[in-house]
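Next comes just one chain, in structure tokens: the form predicted on its own.
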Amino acid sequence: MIGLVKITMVKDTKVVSFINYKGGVGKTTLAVEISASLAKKGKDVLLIDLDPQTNATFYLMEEKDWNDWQENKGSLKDLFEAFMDGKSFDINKAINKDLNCSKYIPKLHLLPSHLELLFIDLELASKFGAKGMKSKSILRSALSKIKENYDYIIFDCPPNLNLVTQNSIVASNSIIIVAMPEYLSTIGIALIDRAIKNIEKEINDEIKSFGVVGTFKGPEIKGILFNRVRYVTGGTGYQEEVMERVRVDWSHLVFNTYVSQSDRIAQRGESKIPIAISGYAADKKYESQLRECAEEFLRRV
């Protein structure tokens, strides 16, 4: 009699960085709202706030709750500090699985940021240097312990390409660039593309220097998502002109959907309930936009 062989299925976790070199484009808003939309669809989602401004954290947590959490459970700052000190860190303990919105979307979890994360880049560069694998693969290594618990891990990155952001790039499969339909918001797209290629080359050169067989493949840019488009039906003449120029240069990457400018979306951070799940009648048209963006995100990523 032939015995049965147990087959263990490994979850194909998608790790995605939401990036723009320019601040103020609404990157955090869309990282949170799309994470919430995915969780509403039944996906297991971990949102990781890499920005020392902690906006994604405070979108989902009260400041008092965050303060208690980071003191007793830890935050992203503690993960990096533990690595620099050669200590272990229980990343699972620092993940908040009981958010204000958890009664609506229990599958959305958050690894909160910390204001002092602002100094981590300098400390990493000082201790390990600005180049090489060691200072850029901290998140990739940490996530290997919990990755299989999630369908999607989403990074909300700071508006720069420093070492913390580079850690997200090394850990990711995919990149989503959030942009406003204006010139200064879009000129960083090519810069981000070059940065990914440079990091990939740098790490592969280091691998070769050790005589190790194998290569590192960086993440792919899977989409450019326009945010704060003036009207629900489209942009102003200038906005439409900018979006068309980006479509010409990056035709296969521009989302067919977009998110229009709205004070309703901006207010969600105060209520700690993402608009994608609020259910309020006044939110319906924006909820619909975000749902369509999440659907396209799923197809692209």
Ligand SMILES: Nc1ncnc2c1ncn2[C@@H]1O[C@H](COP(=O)(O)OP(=O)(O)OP(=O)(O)O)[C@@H](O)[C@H]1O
Second form
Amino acid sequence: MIGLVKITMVKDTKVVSFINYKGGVGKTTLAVEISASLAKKGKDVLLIDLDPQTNATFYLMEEKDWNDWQENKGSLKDLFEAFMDGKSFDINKAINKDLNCSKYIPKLHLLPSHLELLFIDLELASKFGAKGMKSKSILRSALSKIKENYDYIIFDCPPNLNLVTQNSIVASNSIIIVAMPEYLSTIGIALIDRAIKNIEKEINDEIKSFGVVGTFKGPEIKGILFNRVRYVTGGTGYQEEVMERVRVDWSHLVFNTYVSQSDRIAQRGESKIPIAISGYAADKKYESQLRECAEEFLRRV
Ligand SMILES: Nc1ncnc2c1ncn2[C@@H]1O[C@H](COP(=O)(O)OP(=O)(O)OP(=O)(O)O)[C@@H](O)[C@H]1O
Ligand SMILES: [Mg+2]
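Take the protein just shown as the form predicted on its own and give its structure as the form predicted together with this ligand.
Below is the entire complex, every chain and molecule, led by the chain shown above.
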């Protein structure tokens, strides 16, 4: 008799942080839209909102639904609080799989944020100290329970490099830096690179001090994606100059694709349906830009 052999396919999950500690550059917009584009392509995607501003959350959920959700199912804030209190947390229960856009892209799931996540950085630092693995590997270990359900886990980071963002760095394999073609939005690229290396060193020093064999490998910056680009027809313009400077320093990292400045994109959050799947004729240009960005994201990450 021939026995049945059960073959289990384990997903090679890519965990990616959308980062720039400069605010308002489009981290949330592109984390949500690229997540939606990937889900539209049939990928299983979990978007995690790490920002107490809860912008990614409200891009995809009505405020009243969020209120019920965080009260009954939990949010990212509860994950960190449970860890600090030494309690268990059901991360799967807190993931919203029934979003307004789920009828079009059921493969996009969201772990919502909470305004009180604002206090978590301070609480983590006062409880475990600002340095060391304990306060920085909480997300990484929480994700190990659900990681294999997803092809991509995408973090929408807040505009800082505090402990919650450092948790996302420790949990990620890859980093995408979202930038606007403006001086102030690009000067931080080198600092993010340095921050990743510092965290890697800090954790490896700690591992070594425990006498444990092995090393921790931090995430790699896999791309710099420009948003809110206003091309001047036939000319170069200031934005082109800034992008050129970034290409000189980080040539292999700059996305060939970019996202244009557009009111259609700015208005998107209100409808709870990402532009990447809206299907409106007026969104076509941006839908195709976002699709191209998502395709380049797949090649880079
Ligand atoms: N391509 C675009 N064209 C026009 N407006 C845009 C575009 N991308 C983002 N915006 C708008 O710019 C603002 C900032 O975008 P977003 O919230 O995505 O940035 P962020 O980097 O996540 O900000 P924060 O640092 O506060 O988290 C929002 O009002 C958003 O709607
Ligand atoms: Mg944001």
